[in-house]
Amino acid sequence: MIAQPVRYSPDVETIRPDEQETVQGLNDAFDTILERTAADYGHAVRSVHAKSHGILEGELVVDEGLPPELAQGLFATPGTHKVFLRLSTNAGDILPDAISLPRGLAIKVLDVPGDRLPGAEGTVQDFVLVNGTVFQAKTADKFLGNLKMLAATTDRIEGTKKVASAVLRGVTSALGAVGIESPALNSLGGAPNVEPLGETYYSTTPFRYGDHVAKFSVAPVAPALTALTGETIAVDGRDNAIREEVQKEMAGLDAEWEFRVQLCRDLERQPVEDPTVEWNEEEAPFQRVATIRAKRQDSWDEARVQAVNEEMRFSVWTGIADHQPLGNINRARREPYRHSADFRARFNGCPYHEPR
């Protein structure tokens, strides 16, 4: 039997003594991603996935009838969003797509009422998800480890990722035999270069769900996209293979996922606070609250790839107070994204835009 949702109430969250020390390190560790890359550019990138494979336009549907517990924030009332969605790969820097990483997928909903969250400007409301069922560390502080990792490799010599990255894809493969799966390797390049429009992702931290608590996901349904489930790009010779495929494809096809709420159901079972622990579908079982749409469009569209890459940002801290980001990552994710997207908007002399 399925346990009720558990109640959201700001006691779910521990907060670390040590959390604003890394935040200053995240930053840090940030600024060597985002100075190198912009000397190397002349434009700046974002700090983490700097390199985006397609932007679609379409729209989210949200269900009616929903019961109580899943009517919540954005979803308490049926209705239809534009949406832009990003997808992306996890590096900071521009790399062919020979060096294989995890898919990320950045959702902006448009013209969502509510009480914003601090500093969270418009009326939209973001998600940012990775196809992986968990986050890489525990807590903020590991996870500046792994992303001091990422910056000292910033910027090094390209045919040693690719080796590196194949090698790591090798030892991913062996593991994966024997049911065993590395989002830290991953992370450095051994993940299977796969085909981004058919993959499953996931929030991986724990959001507030308006009464509840809740991690979200977003999965295929089109028939279409289904079909390219699994399936790996071929990339030698093409640095960036990923974006001509993601183009091809949706020239000639109509996108459909369904959004997904994962309700929290055991404080113990289903951590807020570490995000490493995937919360086990059968006690907390994903459901649909929406439909996201996207009919056949070019896929790098100048004009959009313009307004949505290099003119918008994308942050778990753009929404409205019923989605807060709970959780010691997401809290430390706070200042380090708008201080990425400072950075950016100051270098390239242009100031982000939330769209109305």
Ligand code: HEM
Given for the second form:
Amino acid sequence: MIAQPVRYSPDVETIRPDEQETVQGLNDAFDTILERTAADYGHAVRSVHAKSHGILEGELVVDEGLPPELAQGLFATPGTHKVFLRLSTNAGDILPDAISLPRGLAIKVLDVPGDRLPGAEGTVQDFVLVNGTVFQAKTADKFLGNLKMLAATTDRIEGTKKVASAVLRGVTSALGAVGIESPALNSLGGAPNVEPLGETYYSTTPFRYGDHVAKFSVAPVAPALTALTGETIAVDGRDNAIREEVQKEMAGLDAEWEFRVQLCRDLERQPVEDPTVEWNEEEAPFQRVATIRAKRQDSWDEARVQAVNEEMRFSVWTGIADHQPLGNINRARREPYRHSADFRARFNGCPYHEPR
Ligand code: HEM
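Switch from the form predicted on its own to the form predicted in complex with protoporphyrin IX containing FE (HEM) and give that structure.
Every component of the complex follows; first up is the chain already shown.
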């Protein structure tokens, strides 16, 4: 028997006294990375998930007839919203694709009505997901410890030899910084270099879901996408192999994903403050609330890359109050995402916008 979903109230969160100090440390560590990569490339890039493999435009269609517990926030009203998607890999450097790293998926849903989170401009709702079910750093200060290591090893990439050494050190520390430990990757044997279009993505951290609390996931459902699940990309010495393969695939397929929510049903067993705990799907199943579609298109269209990769930023804190990010890790993300995007805007002389 599946328990009733927990009702949201502010006391589902436990705020620690030192959180602001950690945020300051995060911003300082990100500055080291941002300044170094911007100097290397002559162009500022995101401090993590710097490299994008594809930018897509599509629509999110909220299901009709959802039961009250699922018809919440953005998903309270059936209808269609325009979306932008950004596929990425998690390092703060633009690494050659031979270095296989976890994938990210950022989604911007346009024209979402509702009270805004404090400081959230525009009318969009962002979702930021990765292709793993948990985040390995339990708290932001643990994440900061790893990030400091990464900041100290982010190297200048000048010559081939240096690339190799920067990459070798970059990979292990980059993974530590994003909380992923992998002996295979540490020895550069490489995790499978998976096709991003076949992956299932997770928020890993919980959010307010209107009257309830939920984690989010986006899973491929179009057969053309599920055929790619578990497939690996043959890099063949190409630095941007993933981008090229995604571009080839998206030129010929209509993509469709399900957007799913996992309602918290027991605060002990599905904790809010600790994203290293996977919420057991038998006790708290994922349920579909919407469909995302992206028709065949050029996934590296120059104008769209400029508009989304350069002139937009994605943050879990850009959205409506009904989807407030919850837990220590999510609270610590609020300032660094803006800080990183502000750096880019300043360095590149290119302000970011929330689209309408
Ligand atoms: C304390 C924890 C975290 C910190 C400090 C942090 C920090 C950041 C920063 C500074 C950026 C770059 C923002 C920009 O320049 O626009 C970023 C991007 C990103 N982060 Fe996090 N992050 C944290 C946790 C997470 C978690 C739990 C996930 C798992 C879903 C995640 C996934 C991503 C992804 C996918 C992006 C790329 C977004 C895009 O495409 O623009 N991060 N993060």
